[in-house]
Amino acid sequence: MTVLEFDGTTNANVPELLSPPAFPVLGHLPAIRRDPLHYVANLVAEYGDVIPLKLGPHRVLMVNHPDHIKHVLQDNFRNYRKSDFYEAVRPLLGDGIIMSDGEEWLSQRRTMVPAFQGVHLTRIGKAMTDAIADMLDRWQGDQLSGRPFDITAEMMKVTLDALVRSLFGRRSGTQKEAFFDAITVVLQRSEKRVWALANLPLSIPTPSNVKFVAALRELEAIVWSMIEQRRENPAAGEDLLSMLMAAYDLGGSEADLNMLRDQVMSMLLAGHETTANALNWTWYLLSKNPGIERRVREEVRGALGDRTPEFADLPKLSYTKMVFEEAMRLYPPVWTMSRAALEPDRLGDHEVEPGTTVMLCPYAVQRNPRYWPNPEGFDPERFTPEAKKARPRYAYFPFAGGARVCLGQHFATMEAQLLIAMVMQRCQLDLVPGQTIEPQPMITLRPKDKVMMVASPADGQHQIAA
């Protein structure tokens, strides 16, 4: 056990902070990147609120106390930017929402919030349920013959298809494949470069900058191709693309032409990757508690009937929704996140100096058993209001929280609820037995492998009605 003391003096009335045993130089990296979920958990375990860690050249201050969540990320969220852990990430988000701090975050969140509002919710719905509508056919005449298929890339497909109709005004088409293999080797990719020590330069073509660069392209010509069709068709509709052409196409030049690039990019990105994820993660952990599952299709049954969902609807779809909301504790798409101290701060009896990075990781606090008793279980009565009400705000934040809570928090809820039923009403999704399913932290929180499973029709039917 390793004492780490950032500015070398001692308090005898404020707690040491221990911290686990370190690599020269290297520090906790070794350990980190070796199995980063299982030692983010054990950390929390073992060392407890506020935990030193070195990480290569960083100093940063592991926070697992609901408490200090929330001063980070909204009490004191003005005193924390984005830190540097972000940059891998950069090529392929730019300067866009996710990315920019301070006036530009406030100023870009400002032309988009519109979009997820008001009269917009039920064109989105219908655009959603539209595109789950479509996938769903497509299942009757494919997985449903029996044939394993991983669900996996199907909740990429039809969350990108979901997302690129409710904010875009237009369908994915055959981009899907292309834009879910691209994202993949980009996250891969970006993933190593965080928890690298050094990054070479993606100007030399190395075999893995080689791959990262192609992909982006790829990723890239999608998104000039729907601003171009846009551009083609400007009266398609007052949706996010709309605004944002409004925003940054019409003064034409090249800042502006790339910050248009980096706000649709940046929300292709955080609008169906981690969408896709938790949903995937709803369907396994479904599968493997099908007393709930049953629940889930139940309820289904009794709100809609046969007939398609609709955004007046949500409410009906309660424990729907708390199931979605467990399966992101357990999973949650973004597993951890990190902010820069920009001035001296406290969090309780600790001094943050400045520099500090702040290592906020959702895994592991929403795993807690001082907040989450049997937190291994998958039980989504956790989510009852009376539940929420009884633990503190921070033991969950799928979302982050505060005023950089997640734009799309709602829409993707809201897409969760809608998929979720609409699959119910039609048809059955059972594991394929045998396998070993294991989540891969990336940027985003991944199953390792593929994940296969087998539909059948819903209730015994013979076939699923269109």
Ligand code: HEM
Contents of the next structure:
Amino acid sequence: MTVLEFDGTTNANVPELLSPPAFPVLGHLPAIRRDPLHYVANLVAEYGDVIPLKLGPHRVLMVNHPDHIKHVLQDNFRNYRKSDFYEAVRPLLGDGIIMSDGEEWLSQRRTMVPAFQGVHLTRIGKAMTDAIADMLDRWQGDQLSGRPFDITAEMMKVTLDALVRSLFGRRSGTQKEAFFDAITVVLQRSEKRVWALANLPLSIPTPSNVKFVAALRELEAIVWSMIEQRRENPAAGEDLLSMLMAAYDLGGSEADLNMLRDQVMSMLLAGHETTANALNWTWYLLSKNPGIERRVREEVRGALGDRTPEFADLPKLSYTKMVFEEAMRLYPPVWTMSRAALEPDRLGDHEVEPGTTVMLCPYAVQRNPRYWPNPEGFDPERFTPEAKKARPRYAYFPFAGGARVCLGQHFATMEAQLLIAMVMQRCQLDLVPGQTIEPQPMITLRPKDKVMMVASPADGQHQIAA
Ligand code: HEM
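Which structure goes with the form predicted together with this ligand, now that we have seen the form predicted on its own?
Below, the chain from earlier opens the complete complex, with every other chain and molecule after it.
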């Protein structure tokens, strides 16, 4: 059994845990801040399955072995709460489902799960295809004239629209731009706060805090206006918003109302930017791999022809799903997550002390050549049922796993299948040549700059069908 000491000493008989060189006080923080993605991917190659790191004041264990990841997320998940790194987003998410732990979390999860199941799926699918059709109509006049456009911005808008229509029963309309700008500011600031050594309280009016708080208030105003509209028209929908309002709004206490706000905000944040980034990377990879793009197009043509897809069509779009899964392997939207140990625990031979932060990095594990031959290559065949069965379950975990698995994983996958199919039916997307596209690890894995694409009519049509 190894007792972890952060001066690098270990006791005998078990393989020693190696830690990369570190600075005094700051530890590995400067290195991880400089180039997070390369740093974490290289660490796995050089230092193995369990790597002690020191990120400023935090003692961190970076855990890369699928069995250990399973242990933390699934088998012994009750021993792990969300780590202190999540505190950077508390001003945004309050005490909502992403931030909560224990019994409080369980009760919140039980309130929300039904909105993603059963009869709701068909209605959610329809709300999604309506949002996607509106996007394609927008593209018709504009993008099909050959004018380059930023696919990331388009994916952000359509995923927000689909989310708001399907879970909150209304169009995002004119508030889309305002929401989009505000959430970008909030996420950028939150990201800085995650990796900072210390953060000044938001009440201190530094320029950065002032900007952050203004964007936060803007988001809150949008959330309250959605709640207000539903109060005025309670019959508008039997959706997530109505379930949340039944749970929190009826009491009317300040605590309940704050919780309602926190939950709506949490769902907007969890469900929008993640899916948008996954789709963005999917289009990027498809445009780089025309043979795979052609196969998706053939699947869509065979399964649907020109018909708008619906929930019942999803099993027919299995290759499309594999493409989306492979895109999330290379570019997992949640590229890292972390937990803090409550009680002593073991990961294989290694002891975990209470308070240790365990860092799990889909980006690094999903590029580990031990589980992924030719890890940089884009190959959807890795996701055939046989290939999946042959790999450890937690060699791939873009949606985390266990009891706290992403609540929207099927929602996001359905949205991706519907969106890819509908775009393919109407047009072809090509990357504008000469761009260097690089990922930027914010809270989600975004592209660093715009990703400019041109759309042309599918199958050599000169006009897309309206
Ligand atoms: C491709 C898109 C998505 C990805 C990759 C993704 C990934 C994740 C991951 C990794 C977590 C766990 C985070 C952690 O525990 O630290 C998570 C949690 C969560 N996600 Fe997603 N997500 C996506 C889309 C969505 C959507 C569309 C929704 C809602 C409509 C959603 C709702 C949630 C919620 C509520 C949680 C917290 C669950 C809990 O703690 O019980 N996500 N997601």
